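Next comes just one chain, in structure tokens: the form predicted alone.
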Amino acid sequence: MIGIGVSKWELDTPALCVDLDKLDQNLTTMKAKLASTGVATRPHAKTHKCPAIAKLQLASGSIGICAAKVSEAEALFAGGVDKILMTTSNVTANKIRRAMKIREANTSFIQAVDYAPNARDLNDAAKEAGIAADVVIDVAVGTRSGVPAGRQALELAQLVDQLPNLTLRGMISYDGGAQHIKGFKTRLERSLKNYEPSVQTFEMMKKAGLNTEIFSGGGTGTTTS
């Protein structure tokens, strides 16, 4: 193991190098930007893939950490991070079993689902494990991922709400292309327009009496000016 004080030029590659002063500045800036909005942060670990940084984000006020796949969630949990939300669906039997093992040990673990057969598979796996798994509906913005907004998303949410071993926690919706739009004003206007179907879906879920405690979207790529 390389000791403290060794030059970064002596590190073998690939190696994660972090400017702690800039990291702290970014954490402080994001917290300050959202302080008056009532919006909480749940940063995505796919950016850094590092439990230590995830812990810093939680310590700065984030309510949880996102993971893109089950292996990331496993690594975060093994590193002492317990408030994890998986933003993509687990579709294979092996990944579903692995996700349920995380849920068995971690009551704060949340999974995304975007189609009915997968919801039933999750329910069956949760039943087999003797647990109730927390689930959010992944609602599509464009064609990136997720169930289409509107009636299809509502019907999926209603199915999840009816399955005995799943607990509906709300919905997630992410416009993956927004961060590539140049200029903050243009990016803001287009993001708000693209999210209109997701907002309508959220209102439909509320009107139907479903749990909407989570409505997650956006990202650091869309907040910078």
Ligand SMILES: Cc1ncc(COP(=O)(O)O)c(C=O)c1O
Given for the second form:
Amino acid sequence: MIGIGVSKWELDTPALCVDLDKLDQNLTTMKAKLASTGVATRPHAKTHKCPAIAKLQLASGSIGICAAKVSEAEALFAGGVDKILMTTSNVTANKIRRAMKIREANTSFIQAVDYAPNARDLNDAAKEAGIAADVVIDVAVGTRSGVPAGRQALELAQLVDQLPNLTLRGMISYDGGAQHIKGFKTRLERSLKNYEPSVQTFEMMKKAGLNTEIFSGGGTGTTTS
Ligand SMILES: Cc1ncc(COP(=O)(O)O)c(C=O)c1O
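Output the structure of the form predicted in complex with the ligand; the preceding block shows the form predicted alone.
First the chain shown before, then all remaining chains and molecules of the complex.
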């Protein structure tokens, strides 16, 4: 943490200024809130883009850190953060190779995929790197991103499971819009309704004997009352 104790008027901009007491309080609140639920946190680093904060989140009990872009994942990894899950597919061959470089160096790296050709490209890149890449399928809620829930998602999960250089770890499914709804009750109702197809997909995967150890959804916004 560079700049602790330095006057804000002396900071070079852009500068990320953090109230460490508030940050600490937020970490404690989130941990306490989820303690009895059996739900783990894997916070998204796109909100802070800061390895130091990611490390604090991991130290307070988060099971991993999410990254939206391969450049974010690289910066986190270079900053000493592991257990990174990339929530978006890497599309170009260059970015897939870069993601697989992180996976080569760190076995806890997990990559989301949401369509079959991308899973095949990822499998080829993993093969070239001599590794098996850990993968979650991204199941769509509405139109944000991801493979449509249901049969298409199941088929993608089966493909990932069958490709020799991929290891299926489960699914992610994120209702981004729900984070912004005011009022816990309304947000809960919408979330339960919108996640129904994702839950059905999870059950279909389980029934098909696929690995469902990860079922990730929700976010900071859906936990607040
Ligand atoms: C795929 C995905 N999952 C979860 C989240 C929630 O992140 P957080 O828990 O840090 O709010 C986000 C944030 O946009 C996301 O893109």
